[in-house]
Amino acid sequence: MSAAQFAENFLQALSAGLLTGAVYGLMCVGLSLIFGVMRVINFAQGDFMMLGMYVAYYAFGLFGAHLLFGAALAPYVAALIAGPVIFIAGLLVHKLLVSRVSGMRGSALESEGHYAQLILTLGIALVIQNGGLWVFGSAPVSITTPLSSSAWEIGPLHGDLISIFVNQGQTVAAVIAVLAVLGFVLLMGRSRLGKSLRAAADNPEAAIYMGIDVDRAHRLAFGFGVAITAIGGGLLASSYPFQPYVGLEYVIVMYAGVVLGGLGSVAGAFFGGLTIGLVQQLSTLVLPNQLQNTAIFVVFLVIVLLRPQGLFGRAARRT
């Protein structure tokens, strides 16, 4: 392979990694919010993402988004519609189930309810997976859009030797993902709601004394967390086929990204997801596609070995 060919392959993989990683970063932000505020490890996060994919799929097809907004724009409008729908579903799941073993109720259980939380969220994941299989069927589907099969050409560069093709659909999805993350950061930093969520995360007992309803804050955090991840899933639905068990594949990616970035850090979660996307795509330069996840976890183990608190996390000193 010539140097120009290798440079072209590298730049192609780099661009694809940045675009995919931006959407991964959005999904990781949702998971990081739930853990950061509630201290709950949600095994069902990937399955809420899967529901977001199907909401976007049916909003695009059955409910006529493609007729209202056009075939090019409708998939991304459908992905945004998935957010509010899954937000409501998340509120209901938290109120009926998760709230029983988390928050102030969970503090009265053994190990502050962590054992019960793990079993409960795993059970929710299994119910959603098998319910999805029953309702949606097992055949893979995707949202077809003109943008996902079109690309912009950057180049030719270095004479006529190097040309980079950037997928238009993935670029639009990445821009929406970045804007969604920035909007969420502003919400958390500037609004009264965001301040109450941060207070409930930092010190729940002190937040109660300040008049903050911690249970409500946890419910909203869970709803926002699954909704943000569902939007990321809706954005992926126009580029990749999916089926009811797709959540298991992506929940591993999300947890790796959150731990890489540093638990409890929104910026860290986004850049952790971005790192996962880059590693996944750049690994194809030297490894078969089947070993992409292997490359992810090799990098994951190296970073955890060298910096256990993650790229943006802070080490905590025990007293």
Partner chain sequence: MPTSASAGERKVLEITGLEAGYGGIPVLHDVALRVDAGEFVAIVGPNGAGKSTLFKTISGIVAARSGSIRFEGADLLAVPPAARPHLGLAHVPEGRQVFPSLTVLENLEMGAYTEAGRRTWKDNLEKIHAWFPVLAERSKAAAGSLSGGQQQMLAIARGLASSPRLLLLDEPSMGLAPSTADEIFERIVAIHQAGLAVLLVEQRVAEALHYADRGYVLEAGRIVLQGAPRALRSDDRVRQAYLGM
Given for the second form:
Amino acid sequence: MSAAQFAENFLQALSAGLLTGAVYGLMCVGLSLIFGVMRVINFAQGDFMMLGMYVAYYAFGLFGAHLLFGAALAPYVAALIAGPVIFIAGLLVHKLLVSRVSGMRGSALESEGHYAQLILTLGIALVIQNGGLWVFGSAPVSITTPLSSSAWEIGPLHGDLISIFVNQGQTVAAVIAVLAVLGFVLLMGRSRLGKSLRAAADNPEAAIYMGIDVDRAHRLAFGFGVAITAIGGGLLASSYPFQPYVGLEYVIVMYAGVVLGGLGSVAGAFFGGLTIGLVQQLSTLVLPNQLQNTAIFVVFLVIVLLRPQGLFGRAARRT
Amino acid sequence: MKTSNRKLAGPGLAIILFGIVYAAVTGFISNSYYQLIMTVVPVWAVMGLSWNLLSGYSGLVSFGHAAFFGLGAYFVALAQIHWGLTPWIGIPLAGVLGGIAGLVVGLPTFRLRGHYFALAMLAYPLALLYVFEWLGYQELTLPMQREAPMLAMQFADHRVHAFLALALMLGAMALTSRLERARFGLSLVAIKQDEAAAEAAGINTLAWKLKAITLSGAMAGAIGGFYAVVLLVVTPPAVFGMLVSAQALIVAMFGGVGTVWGPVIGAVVLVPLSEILHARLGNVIPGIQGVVYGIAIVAVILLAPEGVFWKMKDLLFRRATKSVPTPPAAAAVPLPITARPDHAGKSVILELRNVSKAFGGLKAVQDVSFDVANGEILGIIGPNGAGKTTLFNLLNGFIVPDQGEVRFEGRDIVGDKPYRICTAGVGRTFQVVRPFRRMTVEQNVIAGAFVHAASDDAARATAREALVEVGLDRHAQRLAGGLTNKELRLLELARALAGRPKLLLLDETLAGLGGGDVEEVIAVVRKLAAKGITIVIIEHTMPAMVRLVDRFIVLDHGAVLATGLPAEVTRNEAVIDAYLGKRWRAESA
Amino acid sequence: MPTSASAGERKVLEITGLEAGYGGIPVLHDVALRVDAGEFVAIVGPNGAGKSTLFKTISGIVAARSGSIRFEGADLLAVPPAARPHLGLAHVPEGRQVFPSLTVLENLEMGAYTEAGRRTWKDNLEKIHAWFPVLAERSKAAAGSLSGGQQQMLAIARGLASSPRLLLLDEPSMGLAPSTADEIFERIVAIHQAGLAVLLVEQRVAEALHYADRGYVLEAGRIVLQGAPRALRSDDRVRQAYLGM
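I've shown you the form predicted on its own. Could you give me the structure of the form predicted in complex with its partner chain?
To see the whole picture, the full complex is given below, headed by that same chain.
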């Protein structure tokens, strides 16, 4: 392989990594919000993402979003529709199940309910993915848009040697993901609601002394958290085929990103997800394609073992 | 519980009876599908037992037991295909391989706790899954061995598989039940309930966790190998997939963690249920198995978080022992201040030289130096936030000082692990009592007695003595979770005492006690001191202390404010300022 | 001794027969006390006496087993914990407990989470900045980066931002250098003189009793003495409770 060819492959993987990474970043932000506010590891996060993908899929197909918004734009509108739908699902799951082992009720349990939460959300994950198999079927589906099969060509650069193709669909998805993250950061930074969520995350007891309803804060955080990840899922749905078990692959991707960014840090989570996208794509330069995910897991293990506080984030406890 | 006399015979007998019943039922089944179910139930029971051995007892939740299972399955399959190795040898070797894998995984991963541990464990099997796919083992089929089916474990009658599986399960149960009641089980349970307290009680927590994951990995590896032989086909998702780890966890948690029966109950209930539903409804509802497991675990967490076994035991237990009447507390008679020997000029057991520790900008302990004489009772007092507990944590090795020296019997112990310092003869108790709540009073103390005990029996004997010493022997069989505050304080004393300490660090042992209780605990502490144990006790409040200690050290803002005899210290101006406020003297004057 | 004009006219807080504790272990036994409008009441007692538990029971973090707590006549135990601050009760917890990742100003905004706090936000902020100028200077800094004394000021100010009618102060001098603690006490007195009822829990008896209108001595979860600060000061039992001899 010539140097120019390597450079081309590298730049190609770099751009693909940044585009996928931006969407991973959005997904990580959702997971991180839940952990940050509730200190709950939501194992079912990948499955809510999967639900988001199917909501987008049906919103796109059945309800004819493409008729209303045109075939190019519709997949993204469909992805955004996944947000509110999964938000409501999240509120319900929190109210009926998760709230019973977290928050004030969790602190009465052994090791503050951490194990109960982890295992409860594992159960929820199993029900959602296997129930999904029944409802959605096991055949992989995807949202087709003309954008996902067209690309912009950058180049030729360096004489005639290098040209890079940037997928238009992924670019639009990445832009929407970045905008969504910015919107969310603004919400958390500027609004009274966002500040109260951060206060509840910092110190739930003191938040109660301020008159903040911490149970409600947790419920909203869970709802927002799964909704944000679901939007990320909806955005991925137009570039990758998916089936009901897809959540499992992404749960590690998301955790890798969140741990990398420092558990509980929203901005860190975004950059963590971005990094994971880069690792995934750049690993294809040196590793066979099938080992992309193994590369992510190895990175994840190395991070938790060597720097559990994350690379970007503030210090977090190991427990 | 009235189990004490059948403790030895009970579990063994029950396991044998269960085995006979199971074998008899299997013998009568002629339908090969049901025979398969009878084979798969023990397989998942062993996986559950394997998970339980690590996670159930130690509390470190593993989401990755599929790693060991899958390695075992692939090893047996590949060894048979490539080397013609019989599973009769392959399965034990798969166990060895699983054990080694456990050790290799455990060494780095035990640096993590809680969430991080569970998630890191999840990554191992998933990484292996993709590696085995990449290696080209998407579907490995074991060749039929027509000439030597017995050697290849390929029996015409599938019931033989079920009997073999049953034998493996009974073996795993026997092993678990043996370990459960021995030092192994008690140490792991102690770690689960409070790792720091376990370490301070002289338990080498890392070593025990490594032993647990090695054994656990071995069990999972062996049963994975057997599973390959039964199914004849090995695919990465079937042996490394999430559902494998989840099933191990779920059968154990559903049945009940930390007991030999839990995983067995879980497997006996859930495996046939999900298999039969899958057979009946599988084509209509394809994910029914996963849904069953998912619902089962959600229900258990919400309704009976400790599992079916404990829930039932609790229900029965509550009925059986409502009444261990607590004898009325003795009337509060303040003890006279008995003359204590003078310790001035005696040999020094503990010396601190310029010890400092800062957390971020907060100087918790600043340049503290003092000696503790052999046999004395030294009181360390000071207002809230003065650095007293931090000082103890520095002394017993929970934290390492930024600078300074700590010498115990002349040897520098800075940097030693807590269990080593405990073994050297430094026992401690905690400000907020940290009993192992799910264990009986006696078991709590036995866990502390392993430090110097040569055998389980010796530990039991030492524990007995310690319980008599503090006056808790009547309550030996009660659960620690149900004790009163005073009894918990005494329990911690007994646990520390069982480690045969030369020096006891008591962290607010008198806090929150009412008048009569204080006298009782003080009497016990004095008795220990009279036996020659050196005692350093922390307390905020002086009243009880002035009647207990030989000498005071007053800490304020992490530094030594004053030292001296009780009478001197209570008249010390700096002490009065720190305790009652500066205005006190001004306005009293 | 500072006395408030409206003292004795109206009960803000009235606690009777209160029992509370953690898990199975009772900490408070038959506690009774009251705070009148505009009054400054101090609860003193050695550590572990149950002072913080009392405050947490008033705020609802610790559940009461029996007894009653009335705030301006309303039954507080019937009100969910997070709704209690909205009634006009501000709890400044032990160890300050500011929101470390929020800025100083955001912390104050969270203090003003109540309806009353939002309505009077501008006024309150002005007063707060007058009492604690350092909070105006550092308004954009993360609360976690403040010194201990500044965090204590912020915690008090955060309580004031809700426009409360009763301020519960738990150990405001804890872990602070004596000169900083003195400064904090001065502000508390000024705040009280502006008309606010204050219930103070404090280890440093002398300071607490110096400023208070009335005092209670809590020992091992019981009120063992109560009355005028001067009388408590000269009672040798107080000294014994702390020093033992």
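For clarity, every value in this text was computed on a predicted model and none was experimentally measured. Positions refer to the first chain, counted from 1. In this text, the rigid core denotes the largest set of C-alpha atoms whose superposition between the two forms falls within 1.5 Å.
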Notebook entry, point to check: Taking the rigid core as the reference frame, is the Cα of residue 13 displaced by 2 Å or more between the two forms?
Noted result: no
